[in-house]
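Below you'll find only one chain, the form predicted on its own, shown as structure tokens.
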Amino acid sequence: MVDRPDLQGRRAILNVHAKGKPLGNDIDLDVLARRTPGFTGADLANLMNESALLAARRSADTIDMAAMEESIDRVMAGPERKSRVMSEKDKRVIAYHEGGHALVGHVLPNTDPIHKVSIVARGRALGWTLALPSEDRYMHTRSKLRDELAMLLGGRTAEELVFGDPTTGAQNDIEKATQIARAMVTEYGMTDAIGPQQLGQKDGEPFLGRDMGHQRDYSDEVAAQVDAEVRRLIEHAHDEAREILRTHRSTLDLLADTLMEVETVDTSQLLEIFGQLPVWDGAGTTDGNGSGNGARPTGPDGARAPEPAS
């Protein structure tokens, strides 16, 4: 198996395919290296390409910044389909859908950079929130996953705290969160309940990183205690999205109207609705029997303060 390529390897592919291109004076492959973790080869000669078919439709003579950001958020999640006309009803259910993502990936403290919010379809995502790491990780704490669990259940209920309705939009973040809850209980061992322990077998071709199923080696009383487990996790998630999005409401309120008004919002804009939010601590609630909402402030430009020595 031939893994992804770290920051190295990209910065070497995007050398490769950018010969013979004409690239602006803006462009610098380190910092697209940086922007692009995950991405396979392949992945990297689609970004140089498309990025040449874009300026090219805007008849430029060099390859911009712009061009290539445009073509990462293609590779990453399609073209964008403007064609696709939505009612305006619709258009605000996406935009707090995506704020609420964005809202809380952006205060807890263990989640990826929020980069880019859009309400612009794209493939078959009707809206996207861009989160990327800034550094290649190998591995995820349990914080980490905690707090990511709580990112993703943040659109759906942001739908529920605003509209009192959800949609069937938050499908796919649902389908993500329950798999990473079930892999925390039966993989990763980060339950107290169960213990550091493996439980089930995975039927697949590991060679070519594919799982084709689950084979269950365990009672019918331990099943119940993953379910509970997976239960609790996900509702621990869930309140804390809630807890978050209801302090910071007149946030979420901005930045929808923001995303209503531009369709999408960059960093740059991310950062001055944000302002000086602090962010969500959540050390003590992970048991599931409280909902802390310590906080720690963040840096004068935004950015998350670095944590405490301890």
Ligand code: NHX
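Quick caveat, the model's predicted, so the values are computed rather than measured. Positions refer to the first chain, counted from 1. First, how it differs from the form predicted in complex with this ligand.
- Hinge residue among Leu153, Thr191, Ile72, Val107 for the rigid-body motion between these two forms: Ile72.
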Given for the second form:
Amino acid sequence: MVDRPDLQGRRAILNVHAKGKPLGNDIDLDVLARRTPGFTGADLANLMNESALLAARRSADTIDMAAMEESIDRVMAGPERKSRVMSEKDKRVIAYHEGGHALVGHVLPNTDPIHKVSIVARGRALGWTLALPSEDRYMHTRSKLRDELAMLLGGRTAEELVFGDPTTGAQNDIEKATQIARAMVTEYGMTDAIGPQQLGQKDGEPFLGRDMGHQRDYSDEVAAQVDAEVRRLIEHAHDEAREILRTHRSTLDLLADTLMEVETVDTSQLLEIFGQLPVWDGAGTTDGNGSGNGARPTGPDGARAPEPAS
Ligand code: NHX
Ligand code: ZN
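Next up, the form predicted in complex with this ligand. The previous block was the form predicted on its own.
All chains and molecules follow, beginning with the one already shown.
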């Protein structure tokens, strides 16, 4: 088994495959390395070839950043489905859903930077928001996972806030959020109520037809506690997303309007729209019990108390 290349490895591999190819002046291999987490050497070689073909099909004489970006998006999420005819109402729902993810992700301090937001359907998704890590991370903090939960719920929350009538579209976000919250409780020991215990026996070897199965090895009482802690994490993230979107409603509107108009918004356009929004410090969103499961308690100045040392 060979590990997938890290950021530096991807940068070096891209450099090798770039040799002898007519790259445009705007190509930034560092950005491309950052955009391709999880790609293997073979994926990166393919990416260069696909981009060359794409550029040729557009009768361009160089491979530019747009061609590279499009190839990456295709590999990661499938081809664009521009032909899909969407009603104005549906488009608006999608624009607010994606705007909600992006805005919540942008102001929270521990999420990855938002790279691109789009309401052009791609693969199974009607719209998508892409956040990219700026460096390789091999583990994640509790505060990052909490912020990620809020960002995942940001789409649904925007739908609720703006239209008051949520859609089925957030299913995948809700599934991911629930998985993260449950893992925080039962695998990562990140709540005080349960503490650092592994709950549930994972079936060791993936068996035919019953891989990924879990066997319960704890009491009904603990099961109820786990459910309550998962619910708390999700509810807190939902509250935080709602608070952020309410506070920055005019920015949400601007982002949604821009998406309706241009359909895909990249980093530089996002920074223009977001302007100088302050980093969200969670003031006013604490659950007030200081148990360490929800928001950290706030100090007298409304600033966050430091994370308790463990
Ligand atoms: C449907 N699709 O199923 C339609 C066609 C809420 C604006 N009736 O959360 O596209 O509703 O932020 C992997 C990836 C299900 C698995 C995407 C499983 C999408 C995607 C349903 C945006 N973006 N939902 C999102 C979306 C949908 C779905 C998926 C998946 C929407 C949402 C799909
Ligand atoms: Zn979503």
